[in-house]
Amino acid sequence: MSVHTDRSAVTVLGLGPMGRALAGAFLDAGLRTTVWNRTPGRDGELVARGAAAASSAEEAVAAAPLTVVCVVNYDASDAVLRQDAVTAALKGRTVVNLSADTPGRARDTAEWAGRHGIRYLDGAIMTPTPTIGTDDAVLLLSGPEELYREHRPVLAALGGSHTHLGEEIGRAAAYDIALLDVFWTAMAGYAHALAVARAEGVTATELAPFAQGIGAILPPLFAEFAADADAGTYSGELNPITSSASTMAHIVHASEAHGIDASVMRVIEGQARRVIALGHGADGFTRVAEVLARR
């Protein structure tokens, strides 16, 4: 069997912490794994475990029918994949891009790949590095279903759950952006809460169990409000946005009394006030999603 059609071979481009975890999972699964990174010196441990170190990106992608890319963003992946020699070597092969970027960049990359005879899947990794290769990993992929099914046995080495979101290539990135939006706004809220609590003499350790309790409230609310939002009802039966705006104002006032920047909460309160001004004061907070989307 030629290297080009050897389904037990895979190449990983990008050896940051996540790229090294991906390559390690492929090695653990017994796959012939070739690795390459723009900055030398990150492949030592992987080579010691049996990976082949390519001297160039062109050599790396030519070593397997499937190349998995995991770099910081699509500017970085473009800088590697769109070199003429690399592009030529990829013709007829498959690229799975697990780098993070926007749906528009995913569509642009898919269009580029199609022009050059490269088969393309776009994806997102939704769990941290230590989960890779374990049951806790969560990967999202989009693109041609037949192509996904063809490479699913190799990608299974990454562990956990793999969800094919459909053939529209930007779907995985769309989920990624939306879910990261949830994560980083929550983390920003937590960081601000720590500052306010500290100003009132409450340590982070003292606050932590109660913060965890607040966090535990959110998952069922996400599920409950999803159907509400899709139906366009935005029910405020349990907590109308007029009540929400009042508590937001308390946070702003308490923060600024201690000289703590409350600009993020001021923006959120402003969104709530806008909903109220538009006559939706009896609705729930998720009405903000509909108002934000108005042009």
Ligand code: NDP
The other form holds:
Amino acid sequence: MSVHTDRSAVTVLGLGPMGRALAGAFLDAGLRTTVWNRTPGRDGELVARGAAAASSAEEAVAAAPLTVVCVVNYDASDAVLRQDAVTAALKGRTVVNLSADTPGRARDTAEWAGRHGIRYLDGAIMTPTPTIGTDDAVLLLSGPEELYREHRPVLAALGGSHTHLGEEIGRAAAYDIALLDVFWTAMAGYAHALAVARAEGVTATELAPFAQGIGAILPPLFAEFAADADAGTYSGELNPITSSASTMAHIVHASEAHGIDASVMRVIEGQARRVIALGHGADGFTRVAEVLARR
Ligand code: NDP
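For comparison with the form predicted on its own, provide the form predicted in complex with this ligand.
Starting with the chain above, the whole complex follows.
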């Protein structure tokens, strides 16, 4: 079997924490794994476990029919993939880009790949490195269904759930952006909460169990809000946005009294006040999503 069609071979470009986790999972699954990273010296442990170290990106991509890219963003993946020798070596092979970036960058990369006869899937990893190769990994993919099916057996080595979101190449990045939006704004709220609590003499450890309780409220609320937003009801029966805006103002006042920057909460309060000013004060917080989407 030629390397070109060898379904037990895979290449990983990018050996940051996530790239190393991906390569490790491929090795654990018994796949012939070739690795490359811009800065040398990141492949030691993988090579000790049986990976082949390529001396250049073009040598790496030539070693397998499937190349998985996992670098910081698409400026970085462009810097690697769009070198003439790498692009030429990729002709007829498949690239799965698991780096994070915007849907627009995914579409641009697919267009570039199409022009160069490179088969292309885009993807996003939604869970941290320790989940890779376990049941807890969550991967989202988009692009040609047939190509996804073809490489599904190799990608399965990464573990967990894999969801093919459809042929529209920007779809995985669209989900990624939306889900990271949830994550980072929640984390920003937590960082701010820790600062305000500390100013009030409450340690992070003291607050943590109660913060976990707040976190546990969110999953059912996400489902409830989704149904409410899709139905366009924005129900405020149990908690009108006028009441929510009032509690947001308390947070702003308490943190600014300690000289702590409350700009994130000020933005959220401002959005709630805008909803009220537009005449939707009896609605629930989900109305913000509708108002934000207005052009
Ligand atoms: P980083 O996001 O820090 O990416 C590091 C990798 O990017 C290294 O291999 C680095 O190479 C490479 N890189 C950066 N700039 C360039 C460039 N100009 N040319 C070539 N290579 C470059 O670390 P991670 O491995 O953690 O993340 C990789 C991707 O996975 C990111 O898009 C991230 O958002 C995503 N991800 C990561 C998760 C995690 O828990 N770590 C979770 C989910 C997704 P070098 O060593 O030479 O600097």
